[in-house]
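Starting off, we have a lone chain in the form predicted alone, written out as structure tokens.
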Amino acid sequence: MQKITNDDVDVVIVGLGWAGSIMAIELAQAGLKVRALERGPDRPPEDFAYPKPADQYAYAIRNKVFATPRDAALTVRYNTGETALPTRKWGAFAPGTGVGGSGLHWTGVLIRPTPTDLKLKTYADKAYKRGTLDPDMRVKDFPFTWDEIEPHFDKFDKICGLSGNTGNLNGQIQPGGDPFEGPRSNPYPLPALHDTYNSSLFAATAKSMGYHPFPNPSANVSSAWTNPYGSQLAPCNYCGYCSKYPCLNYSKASPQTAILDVVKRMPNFDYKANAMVIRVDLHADKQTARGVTYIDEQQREVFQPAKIVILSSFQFANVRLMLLSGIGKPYDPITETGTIGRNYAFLSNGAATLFFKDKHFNSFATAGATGEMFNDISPGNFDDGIRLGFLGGAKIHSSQSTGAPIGTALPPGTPSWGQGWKEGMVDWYDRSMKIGITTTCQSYRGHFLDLDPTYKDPWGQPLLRMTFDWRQNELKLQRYLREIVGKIAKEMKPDFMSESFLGLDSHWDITKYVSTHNVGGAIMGDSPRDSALNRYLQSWDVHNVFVPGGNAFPQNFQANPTATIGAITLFAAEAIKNHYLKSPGPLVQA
């Protein structure tokens, strides 16, 4: 294989999704020479001009803008006694790839965690008697305060043109918003999206039962918006093609629409697509990186020298690259030593589907984030979890992300193919709505990521191996939430209803889609003893390597992760600009 070396840069960014794009523009604006390397193809906005993305089979069924298992497979097992097997088809999750990453085709729900979510261990230690919770649970606090991170949430809200109702403005509860949210320094930039019929019915019923519903916080903008970088987004036209689709209307905040059009015009930034980074190259002392090595489109091995390395790929890829490069010590669940791979967490969902003979929901007219939710059942907001012995919660919502026909819900007993399915579609298309849950998921001693000893990728490197299954804590939470959803559904008086919740004996089913909100594996913390990164996402072991992404979360909360990924990335970028450039070295002393 031919080997070449590129010109020096100040910063090399591995992965050009949300985190990589934020780092790119923030560090390029500081005058640094920045180069991004993206393993997937380029995805310019003109590729998604109307009506190209309005194709359910190509984008939602064949996963046109997702990574292929050939390029991003990992192996999976329930416990260390099993042999992990590779993912040959995406099921429970589906990572993105290409310029924009998962941020190109996300749904656009942009909700912050609560202050309690960020200090979950402190809350659990205070609220639960010793011995109540699973002894293998390993939840941790995020290593910053609400006041420290809030300005960065606020900036990311403005980058995305967040649309919704403010719930807590400087400590004052506001009508129509989430009364449980942490204090905001500024109101939402834009008003909420219009409600759909299902979400208005859900909100009215939930409110009558004492809950506090509010419109889903949305990065599908409700009005024209110009963000702090100068990018312009158009008002959403409710086309119904959002989750799993690039936006055809320039209305969904994404790396392309919110950042890349600006940074690509800067002379000190460039990027290379189809560049598969295979390792971070370290100096002989193993305490600093000297660049990265990647395979380019012509299958050449290319060394990219850089003073700072940003690993900002999807969570799995960041963890794997640290393991392949010898950055930090791999986690050992037996001795609980090592930090790379620990605290992996996923999440669960569930739903009741309600069918009405006398209602049409116009489900085809919607934005991705359209819906209403309530946060009454999240940690610190209710006491039943303490009584029943589980830690966690969920956002309970009725959302309407698409009305595309393939996979539309039909009443129980309807054939899934042929004449019976066609008759079912004629009778029931557009006559159903869902009440769903998106839950927390705690971290455990035995849930982790490491390198698989058997399976390798096309370049001969080990695949990442995941060890994960549901624990009783999460299954008890599911059963509790099922009761709440059932009571709301009963109050709405559907003609038929079906449901999909986990039972107490359920195992994780990797074949059915849940979410792509995978977190952990290279977490942030206060100590190098049990975390891979400090509060600025800087490697404790190699100080010029920063790793923004969902990998930094110590556990998963009920809020979607993008708002937090944006905030912690901005927090880290500020620390690099204001402190690291002046005095390169550890930003936090171990």
The other form holds:
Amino acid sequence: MQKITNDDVDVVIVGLGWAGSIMAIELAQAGLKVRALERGPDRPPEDFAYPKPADQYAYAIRNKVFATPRDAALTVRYNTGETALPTRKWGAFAPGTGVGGSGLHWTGVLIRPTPTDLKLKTYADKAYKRGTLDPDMRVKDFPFTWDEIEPHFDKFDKICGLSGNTGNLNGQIQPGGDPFEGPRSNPYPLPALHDTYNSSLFAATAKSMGYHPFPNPSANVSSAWTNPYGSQLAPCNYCGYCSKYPCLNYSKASPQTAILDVVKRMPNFDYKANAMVIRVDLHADKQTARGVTYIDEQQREVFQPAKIVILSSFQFANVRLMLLSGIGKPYDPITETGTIGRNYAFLSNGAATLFFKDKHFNSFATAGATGEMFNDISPGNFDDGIRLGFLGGAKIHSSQSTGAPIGTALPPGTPSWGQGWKEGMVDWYDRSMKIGITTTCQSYRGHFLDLDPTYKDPWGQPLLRMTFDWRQNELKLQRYLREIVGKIAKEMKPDFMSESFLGLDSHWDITKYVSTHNVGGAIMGDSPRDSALNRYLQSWDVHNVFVPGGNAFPQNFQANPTATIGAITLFAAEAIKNHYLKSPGPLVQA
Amino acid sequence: MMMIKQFAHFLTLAAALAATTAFAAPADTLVQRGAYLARAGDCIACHSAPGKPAFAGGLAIDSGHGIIYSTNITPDKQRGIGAYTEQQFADAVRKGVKPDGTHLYPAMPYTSYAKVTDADIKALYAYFQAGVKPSAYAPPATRMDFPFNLRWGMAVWNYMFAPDQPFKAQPGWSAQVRNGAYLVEGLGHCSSCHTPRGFAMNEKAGDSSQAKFLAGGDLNGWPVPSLRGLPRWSEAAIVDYLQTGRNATSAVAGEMTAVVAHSTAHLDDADLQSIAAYLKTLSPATPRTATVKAQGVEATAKKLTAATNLTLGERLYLDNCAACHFVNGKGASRVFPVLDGATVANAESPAGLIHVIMQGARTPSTDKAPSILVMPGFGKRLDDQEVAALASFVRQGWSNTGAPVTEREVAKVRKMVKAD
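The structure above corresponds to the form predicted alone; please give the structure of the form predicted in complex with its partner chain next.
Starting with the chain above, the whole complex follows.
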């Protein structure tokens, strides 16, 4: 096969989701010639013009805008004693593909972690007596201070038109917001979305019990917004098609609505869809990359020379590409040497579903992020975890993200098909609400990613292998949260309720959807000994490779990851523009 | 070491890029001025065809009496205008006469361009000789029906209709208004679409001294709004619209979309403000007398919110339009146009509204407003009866007072849309 070589570019971006789009616009605005390669198809606005996305079967059941397992499968096992098997259907998580990536079909909850979340190791060492936590736990601090990262959170909030209530403005606690949030330099750009019935009931009850609820911070914008790049978002109309759907109304911040129309105008930026990058090509000394190789639409192998390589694909695709390319040393859980693949973490959720004979929730009239949450049970804000021997917490919330009929909650015992199901729908559709938890998940010595020895992708390259299961720390946290949710639910006096929480003997169930908040595997840190990337997401080993994404988190916090991915990517882009271009080389001395 | 060298090159490249992206044209001020004026004249709109080099011509323009293909105006010596002298260029632009004496068809707006000053002709000439890449592309020959195929006939037409008058300022105009008038009446050739045409496709008025000038026209069945005074818009709203294709209440649709994208969005603030100031001096046309009584904003919003006993038009509005334009018909500033009181909803002819419902619209991406916001077309979802019911509702909801729309009117537009 004849190999094609493209014209040189300054920057090649692998994956045009949120992280890739941010890098594209920031570096193109700095005058660099930037080319993005996206493995999936282009997704122009015509694809999701009203009313096309309002199709639950196509988008939420048949995963219309997700990666297919053929393109992005990995193998999974609970521990190193098992043989991993490939995912043939998405379950617990479902990564996106195509221009916009997962940023096109995310729900739109845009919440920051707390300052404690970012310095979890420091907090744990101080708060917990030595030996009380799982000895295999490997949590770490993020390698920057709150003050360093806050301006980038602030910028990303503005890029997305964050809607909600300010909780802490420069250290002053504001009414109606989250009193536990870190001090922000500016108020939320836009006011909160309207509350739905379920969330106002939940908020009132939680408040009466001493908690501090506030509206879910939302990137489904509450009114028309023009962001710092000049992109326009439209007021959300509460159509209920957000999570797993592209927005039909220009209301959900996504690469398409917030960035791409701007960067596409620039003559020094272009992108190729259906371009599957199979490796980063390194110079002989392995100190720098010389470009990437991809398979184009016609299945030809193409070499793209570049001075800087940005790996901004989905979390585990980034990790896999580093392993396939020989960037850094693969992690070995026995010796705990090597850095690529370590600190993989997921997250858990759980919920109580409350049924009311006499209430209608109008659950179809909603935004993805609609709801109220409280952050009282997050690390540093409560003491029971120290007493009970677990580290972590959760946001506890009542969200109403859709009223789509397939899979709607029906009372326990209702048949899942046929006459009985129809009767259940008639009697109980729209008469239930949920109180849910989104939890932290710590990282452990034995949870990691590496290349599978058996299974290969269509191009003959090994799949990524995930080794992961629940640990007692996370299950104890679940038991504790179940109690809190149960108390709030009881207070709300439903006619009856059902629940889904993990028991102390639970294993991770890959078949049930949790959230696509996979993190770690190529983490940022202070030392090349136990992290893959420095604080600017620059590979410690190959200094012109930067790897923005959830892969950089050393463990998972209870906040949804998008705000942090946006902030660390902007932080890295600034370092590239201000420092790396002037003197290319490691930005942090090891 | 190798990397350092590479990056030294890399930095020069970055600097060079930063320098070249700001100005595409050579650093010659006359050429740059010419490039700007070519934007003001929107030369590219007609003299470029999809897939062909810029200014190489070949765009098919259906005149109703045959197809006119635009010409190659790149500096190619054989196919283009590279061999023209400045005087020959000036005669083509201002008089519609080629160096060999043959006449251009007035699809070329030389009746407006007649007002372009010598200085601006000089700049345009410099740009088309030195700032445009030559192309040897030969556009297809224009084929007109008899008697329009006899180009000498255009001499008679010119004698009757083309004033060939230089630009004349009205007494009392400020320098700003004067500049605006020069742009609108001259290079902008706004009157080509916005002034009603007579029996021989001649514009019924040539400048602002005449009441019919810019009083609204008809473009292939699409009612083109009057620009006289624009009583509903402030000067800032006019500037915003021309610069971005959108403002607090409206968004561009139809042919004007390309005009904003290729021409007005590239004009500087001072020129756009001049244009707005000038348009504001024109006395508005007498408003149309209402044929129906307005339902009232509150009443319409209430009826749609209750969503019971809806007419077909109301139901279709809720199912197809309310997501963006909302039950109050107010849309959202700069994103979704206001329907309550909109010109397109209250026009004498409903054809513009029908067009937009069937074909949709998309805002152009401009420097000041890069977002492309798409309104999908509903022509495939709705049949003629449904479009008529929906358009009738939009023309009569809130404070609108348009006459109802018939299925026949919809069918006529659908035929045209299909032909596109």
